[in-house]
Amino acid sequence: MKKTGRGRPKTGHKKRPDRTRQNDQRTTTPTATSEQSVVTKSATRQTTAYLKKLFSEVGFSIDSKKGQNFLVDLNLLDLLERTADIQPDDIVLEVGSGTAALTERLARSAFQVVTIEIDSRLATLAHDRLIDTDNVQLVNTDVLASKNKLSPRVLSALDEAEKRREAAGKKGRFLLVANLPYCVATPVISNLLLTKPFTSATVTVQYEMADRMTATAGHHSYNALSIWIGSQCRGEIIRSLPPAAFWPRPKVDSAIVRLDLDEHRRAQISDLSRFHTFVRDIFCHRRKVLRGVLLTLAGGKKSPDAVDRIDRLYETFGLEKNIRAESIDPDTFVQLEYEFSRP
C-alpha cells in the first residue's frame, strides 16, 4: 500500500537491470518442529480489475489517510519478491498486508512471515486469502506505538517467530519486505535500525524518499535519514515505479529500494540512540554553518568552554570554517559524534 505523494525520478543513482478482527490472526498455529510451510496454491494475480471486483463485493472503500495504494503491476510485484532473495530459514516482516498479494509470495519462500495491517477490514480480507497458509502471522495493529517506537505487538510477534525458528533448529536472517505506506516508511526503517536491525530491506517507497535513503554527501536530497541509513547500510534504487503501477494511482512516482546492513560499519557507532539524536539535532538546522549548530549543542557561543571544545573538534577533523552538515559523509559523522560526545 502506498500514500499518495511521491517524488519524480532523478538521475545519479545506479539501478539494477532488469469482518473486523482486532487480535493477531494466523491461518493455523505452526508447531515448533514443523518444516518450513509451503503455499500449495499459486499466488492470486492482484490486478486493478481483481481489486475493484473484490472491494465491490465486500463493500470496501479506499482510505487514503492510511496510504492505501495497491501494487497492481504483476511484473513489479515479482521483481520486489526476487530482489528480496528470501531463503527458506528467513523471517520476513511485511508492513501493509493489504489483500495479501505480496504476503502469499513471501510465504512461498520464508520460514515465517509476520505481516502487519492497520485496517481491520483489509486484515479480514488478508486473513481469508491466507487461510491455507500456516507460516504467516497476521497482526491487525499500527506498526508504530509512536513516531519513535515500534509497536510492542509487532516486536512480540517477531520474537515468537524467532523462537519457533530456534525450536526448529534453524538459523536465518531477518528481512523487511514490503510495499510500505509512505506515511510510516521513514519511522519504520529508522526504528528498525535503532532497535531490531534487518539483514536487508526491500521496499517500495516514494521516489523522493528513495533519493534520500540512498543519497551521498553533497547530493541535494542528502539529509539526516541519508546519514542514519548510510552509516549502517549499503543502499540501491532498483527500479522507479510509475503511478500506473498502483491502484488507485498516486500523483507521483515511487521506487523499489534495497538496503543491506553493513555490520562492520554499524559496529563503529558507539551509541546508536545518541548518534540518532545527534544527527537529527544537526539537521534541524541543516542550512546553517555546522560550527554554529555544534556551538549551540555544546553550550552556546558565549561559553568559552564550548568555543574551545568546537575549535579542537574542527582542528582534529580538519574541517573548513564554513562547512555545512550536508557536505559531510556518514562515516565522518559517526567519528564526529563520538568525539563531540566524549567527556
Second form
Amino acid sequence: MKKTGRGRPKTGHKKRPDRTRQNDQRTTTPTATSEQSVVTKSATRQTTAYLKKLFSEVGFSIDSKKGQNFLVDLNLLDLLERTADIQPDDIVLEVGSGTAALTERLARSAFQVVTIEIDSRLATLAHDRLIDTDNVQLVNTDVLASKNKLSPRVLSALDEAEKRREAAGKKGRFLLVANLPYCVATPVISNLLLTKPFTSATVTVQYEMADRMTATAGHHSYNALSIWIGSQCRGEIIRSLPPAAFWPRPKVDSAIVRLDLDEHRRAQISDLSRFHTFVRDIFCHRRKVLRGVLLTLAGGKKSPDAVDRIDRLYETFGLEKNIRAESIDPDTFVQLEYEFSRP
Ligand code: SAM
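Please give the other form, namely the form predicted together with ligand SAM, since only the form predicted alone has been shown so far.
First the chain shown before, then all remaining chains and molecules of the complex.
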C-alpha cells in the first residue's frame, strides 16, 4: 500500500471552529506503532466497540469539526458497497479514509482505490490497516485546495492510477464511493463534476443535502446544487440512515445517494465553468424573481441593452415575467444560460 502525506500522527482533540487547509507535500513511510498494527489487523469489522478500543489504545480523540462520524452499521456498509457496484477495472476515489473500514472493502472489488484523509492520525491507522493491500493509494491531505478547487495531489494520484490501469491494458470507470465528511461534501461533488467527472457516485451525506442533490424544480430543497447535479446526472436517494448508523452519532439523519453521470446531458452544457458560475450567481439572489437577477447580471435595469436582451430571452423561452429560478428545470437552465451568455 502506498501512502503519501505528512509525518507522525498527533493524537489529542483539537478544538477548531473550521477546517484548515493542509498542504504539506512530504512523502512518508508508515508511522504507526506495532501495537497499533495488532489492533487494526485483528479486528476488521468496524463496530462502535472496535473503534472505541482502537482509539483508546492509540490515544485518538475524535475531531467532530472534520465530520468524523464512522459508519458502524455493517448492513449499511454492505448496502453502500453493493449500490456502488464496483467492477474489477474501476478506479475508485474515497474521500475520508477514516480507519479504512470502507477502503478495505473497496479495494477488494476495484482495480485501484485512491483514498484521501486529512487527519494524519487517522491516515496512519488507515495505512496500518491497509499495509498488505497493494491497490490502494492513501493520500494524507485535504481533498480541497480551496473551496472551488480539488487538491492537485488528489488529481495526480488519480492520474497515476489511470496510467497504471492503461499500462495493464485495461479500461474501466471512475467512481466516487465514500462516507463523505459533511463539511466538504458539496464542494467535493461540485468540483468533481466540473473537472474530473465520475461515472457514478455512491455516497453518504446529510439527508438534507441528499434532498438538495436529487430535488427537482419546484421542490422546496431545489437550489444551485440541484441544478448543477441535475443537469449532468440522474440521482436517487437509496436509503435514509438514522444517526445510530454512525459513531459518534451525528445530530441529523443521513442518506445513501447514488448519482449516475448522463454523458449526453452533460454534453449539452457548452461551458461547464461558466454554467456553474451562472447557476451560483442566480441562486445568490434566490428570493428575487429571475428577471431581476438576470437584468443585474446583464448590466442593470438602467441599461437599455440589458432590458432588451432579457426581454428577448423571456420571449424565446416563453417565460412568465415573475417566474423564480426555483421553478426552472435543469435542462431549461442549460439552454437559458447558453442564450444569455451568447455575445
Ligand atoms: N470512511 C470512514 C467510515 O466510513 O467510517 C470515515 C468517514 S468520516 C464520515 C469522514 C472522514 O473524512 C474522517 O476520517 C475525516 O477525518 C475525513 N475528512 C474530513 N475532512 C476532510 C477533508 N477536507 N479532506 C479529506 N478528508 C477529510
